[in-house]
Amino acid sequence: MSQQIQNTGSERRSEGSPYAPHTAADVEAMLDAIGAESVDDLFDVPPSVRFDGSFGIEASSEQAVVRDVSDTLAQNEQLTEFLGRGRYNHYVPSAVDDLSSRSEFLTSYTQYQPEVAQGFLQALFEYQSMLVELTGLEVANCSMYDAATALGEAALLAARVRSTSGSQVLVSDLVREERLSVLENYLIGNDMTVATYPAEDGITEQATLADHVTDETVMVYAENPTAIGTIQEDLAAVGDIADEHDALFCLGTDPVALALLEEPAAVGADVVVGDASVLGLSPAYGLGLGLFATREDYLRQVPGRLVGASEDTDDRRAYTLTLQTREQHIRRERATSNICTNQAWVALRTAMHVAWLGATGLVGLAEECVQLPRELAAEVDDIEGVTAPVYDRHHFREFLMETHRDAEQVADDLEAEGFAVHAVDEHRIQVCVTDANRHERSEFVDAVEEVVA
């Protein structure tokens, strides 16, 4: 037996990888069965983008590899980030890391199949319930990848539920380009278009929006807080304008901000989208958790999956995947989306963070997100050659500051001082401050004064 294993291992290693699951004989048999000459015939990769060479990686011991990787990572610049614009850093309690790393949660098993464990289903149900409480809407899921995919799904939902013959989605020109790009890609093939309306003085002005909404508009999208941190104070007017044209009102927002802002349901929002990973997850620059909540009227049009509470045959409380309107589970023509959640673990971390904060702690964190940018803007505004904030409004987490110097050059100079910021246009820089970088404010203000002078 041992000789057989040794021979099989040698045969696999002869193919180039000790981890290849198939022997050369296995591969040959499969190629014969499908009539292919070689494995390369199975891939339609243009020669211009094929890698046809050797990586030149020499075999090393584990200790040597760890040392090399550590040396490489040590070359990274350790910048203090004041970036914002969709990625926000809040302190994540150690309890979240510890509990979410338990083996019953941290598993390679996909936590969205019908046989998912009761404990995980309960955690997702709690997450959904938290969003329902924050938004005032009756239905929330945990299936969206990030805010951008949630926005795309909201637009498709609007097209399904609105009786208007229009196909235009109207969004503020403050929406980040990346989010807008995903939305446009979502609508390709669905005979829908995206149009923008201009923001005035940092927010959506009622009259400006009214001039742009038409009978072709199927959904109006606004954000609060906006991508530049400003707070829209009359959102109900936006909802009224959308409703007058039988368009869906989709609000992009943030779970921390919702602890202070008026409930989206109260201002007429039909759908709420955003990124919930601001709680429970440090900025991952790619990994997110799409927030998606809507009215009960649209329950059967919700993309992804919903976890519901029920009772088993012994009258015990039980949780179950209640609605799964994707084509793997229902007829293709009735599927609302083919989005396949893999965000369950992130939703678990968000639910843990919210539970750890509690209602009072969440409000306290939100109040900090108002107070900190106000104080920092006042400090940099005292610097000669700097105006902050650019818009005289309430801000959440972030604001724009204007300098007489070229913004890109100022950002580069601040980077040399150890700080990362966004240059928004020729003279404007976006600054984001939270509980995670608040202790570096003084050094940041000194650096701004140094580079702007």
Second form
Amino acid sequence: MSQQIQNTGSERRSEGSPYAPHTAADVEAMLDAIGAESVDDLFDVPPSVRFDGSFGIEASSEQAVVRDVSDTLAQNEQLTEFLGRGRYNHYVPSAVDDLSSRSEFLTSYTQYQPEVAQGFLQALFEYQSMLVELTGLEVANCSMYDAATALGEAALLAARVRSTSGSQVLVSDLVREERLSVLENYLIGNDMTVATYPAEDGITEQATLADHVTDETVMVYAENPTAIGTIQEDLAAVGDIADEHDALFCLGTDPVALALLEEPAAVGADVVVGDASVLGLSPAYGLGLGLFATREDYLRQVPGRLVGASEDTDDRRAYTLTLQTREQHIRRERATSNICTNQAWVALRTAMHVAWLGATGLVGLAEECVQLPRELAAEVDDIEGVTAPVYDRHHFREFLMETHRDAEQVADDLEAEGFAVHAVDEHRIQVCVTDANRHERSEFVDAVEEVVA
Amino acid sequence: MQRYEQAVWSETDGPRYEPLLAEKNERTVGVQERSSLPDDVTRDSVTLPELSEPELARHYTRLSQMNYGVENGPFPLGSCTMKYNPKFTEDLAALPDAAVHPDRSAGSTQGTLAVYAKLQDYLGRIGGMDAVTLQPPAGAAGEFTGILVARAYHEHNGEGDRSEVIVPASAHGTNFASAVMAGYEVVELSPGDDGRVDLDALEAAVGEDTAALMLTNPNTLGLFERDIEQIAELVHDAGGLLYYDGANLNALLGQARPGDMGFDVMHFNLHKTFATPHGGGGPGAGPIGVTEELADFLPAPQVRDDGGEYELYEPAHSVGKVHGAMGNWLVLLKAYAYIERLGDHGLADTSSKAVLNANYLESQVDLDVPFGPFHHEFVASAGDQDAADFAKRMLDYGVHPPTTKWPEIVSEALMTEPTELESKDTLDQLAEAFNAVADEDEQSLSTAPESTAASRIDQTNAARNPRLSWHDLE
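Beyond the form predicted alone, can we have the form predicted together with the partner chain?
Full assembly next; the chain just shown is listed first.
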């Protein structure tokens, strides 16, 4: 039955893959040319390991698959998300969806033949350039998997450039545990350890950090804004402490925050990591884009792909992947990382979104990320039994609110009201507000009032 | 043969390339006067391109026209498995229901988790594996995860002092780097005269230090490791685990399963085997499958069907996480839809046609092709010609060249994988391009390509004099 469905309207094709173009006559002619009796004869697989069973997966028409997958996904509840903690929802302009979906971009591969990949290479060069502008650092690669793996790669870079002494990476305890777990796995081959230092009053305090950093420390990692949305003050002091101990200062952030906050290079950051897909992509259940930028000193230690400008034989400007001796296809076990396929298409989308916003738009969006949580926190703070924000600081996109009720229960109750939030601990809820959910603010405040009462 | 004409953007009096966004229009915006934050936490200014949407649309449309994708023509990059990407999967990935935040509760994301659980199940059946995690965001990340799982397994069994991973020379370059990242020394295994694993060399290499053997099968020469059962026995007898690199799984779908061949852990390259777009170099996805013995070590969280309700759980001895969230979800979703579309018969037919196409193309190409018989790809030698020059001339004929100079086992290698999606006519056109280039002398090839957006690009200067952002161009 299913095979008949597949071949409706295309009798010229032989049975099987709906995308293979072969007619029965083609198959015959090709076998003749090869000198084989049947396609089966071309498989050089011993009978003892030939698979003659069935997967039990029935083929379906395109229409049936679309219906099945749509219906399955529709089982997700329709909630307005006030979730953040490193994954953010901003409106993505239609131009990004449309232009990035052009098949010449979408269906191409890594740019090993630069003469026919100038389009993608230029777009990635522009992406690198935007990150160089936003971070103030000299070098940005053209994508990593996500913020957590970019942090892991930063620690590996620190291990390489500080290989003579030290084995500890020091991380703020505000950092998401998922990121710490990824970091620990990335360091497993280097006998390095991860230690945390406590945040004080919602940020990294200079004195506390100074108590925890030692000569064993090869990298200090802090985020700005933090995972709870607080904006760090005196970030340069963090850089100074790292510097005093000859440790790298790695800063976690994102391109929207960078439009407003101090330039990482100006506060002494040696490496900047984060998730750049906050522009260009929805939260996409965690599919991200690792941002990675560093100082020119570490250029040859950078993981992943780099696009460089050069010239063609007619002296025209042209682009190519460069410094490939860092990569695994040449250096194998001595490579700076095992990265090959990563997130180039997401980087393309992010660059398009930045370009669509322009400098004015990006700064405006960032300022909105400061104003919205300030306003929303003040509104929920007016509710009896709610304190917000928990930390009296400037916030970016998100903040904590405290209630006397159990936080998990509050989150569950809010979910029943149509809102998704994150319960941080016993009494604290994290709330994230951006341009994507701002229109639901008053409904959200009403719901908080209702469930907290 | 007809020459190819790629779009080249030029202005009569100006530079003959598509100008950078920054050159079209750049604006510096003062930050402190636009921000309500105190000056000591903000930057002074931001400089970025600022264009109208129509200008942007033209810019990126022009760039796309200077880029070659699967829909522009044949793309027989060996080992990369560049196949056509069905359109309907893009529509599914664009559904609002697919865009949920990863911190949502399991109860409110039953649809997403259902696709997860079903894809885990499908991949387990296709690979002959007992358990699958979808978390690794790329094939190389899958390799790293697989070796982490193997390491955790050995440590759990008191065999944590196993320190070596054996990798044949015919494996992917990533295998070496992934094994090193997981803390292992790599022992490279030279191939036998037939291009396959030499059993005597393997026997000499395995021992109590062996944590795993990483094997690509069919290997990068397109050859099936016929002695796979003896290989598995040698590795297992030494207490090591057998790792399957799924880069070439497109050649074996429904014909043979890694689990049945004795592999303990494997990765799937969803972007290769299951036709999700390569996106100019990602996102891909690299789920891994393992046997029952290794299931407790998989990354967390895992998804399971608990009597009609999907839930997240942490395997008993989980290695933790290898991605900040649940991996490259939209890629997983597209692969799931592709598998449902093809079903058993379509998947098996994919491999049949891929192998037929590779063998047919090889039969039409007048180049020396050492080793055989081939499955999905073959490695021809450009002989006296430089494989890189050879490739550049192929661009003039409107066909993307094969992977060049890899594997090093074959001199001036052209690793060619047409996939199941090229017609006989297209394969004939490809063969014609191969043969035409083979007839040229090296001198004439050195000026190729001539019909592309850029002529030959100076890669040496790019590396010696790195210019990595528009600041470096000023």
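A quick note: this is a predicted structure, and the numbers were derived from the prediction, not measured. Definition used throughout: the rigid core is the maximal C-alpha set that superposes within 1.5 Å between two forms. Residue numbers count along the first chain shown, from 1.
Undergrad: Look at A207 and decide if its Cα position differs by 2 Å or more between these two forms after superposing on the rigid core.
TA: Superposed on the core, A207 moves its C-alpha less than 2 Å between these two forms.
Undergrad: After fitting the rigid core, is the C-alpha of R300 off by 2 Å or more between these two forms?
TA: No, its C-alpha moves less than 2 Å.
Undergrad: Core-aligned, is the CA shift for E177 between these two forms 2 angstroms or more?
TA: After core superposition, the displacement of the E177 C-alpha between these two forms stays below 2 Å, so no.
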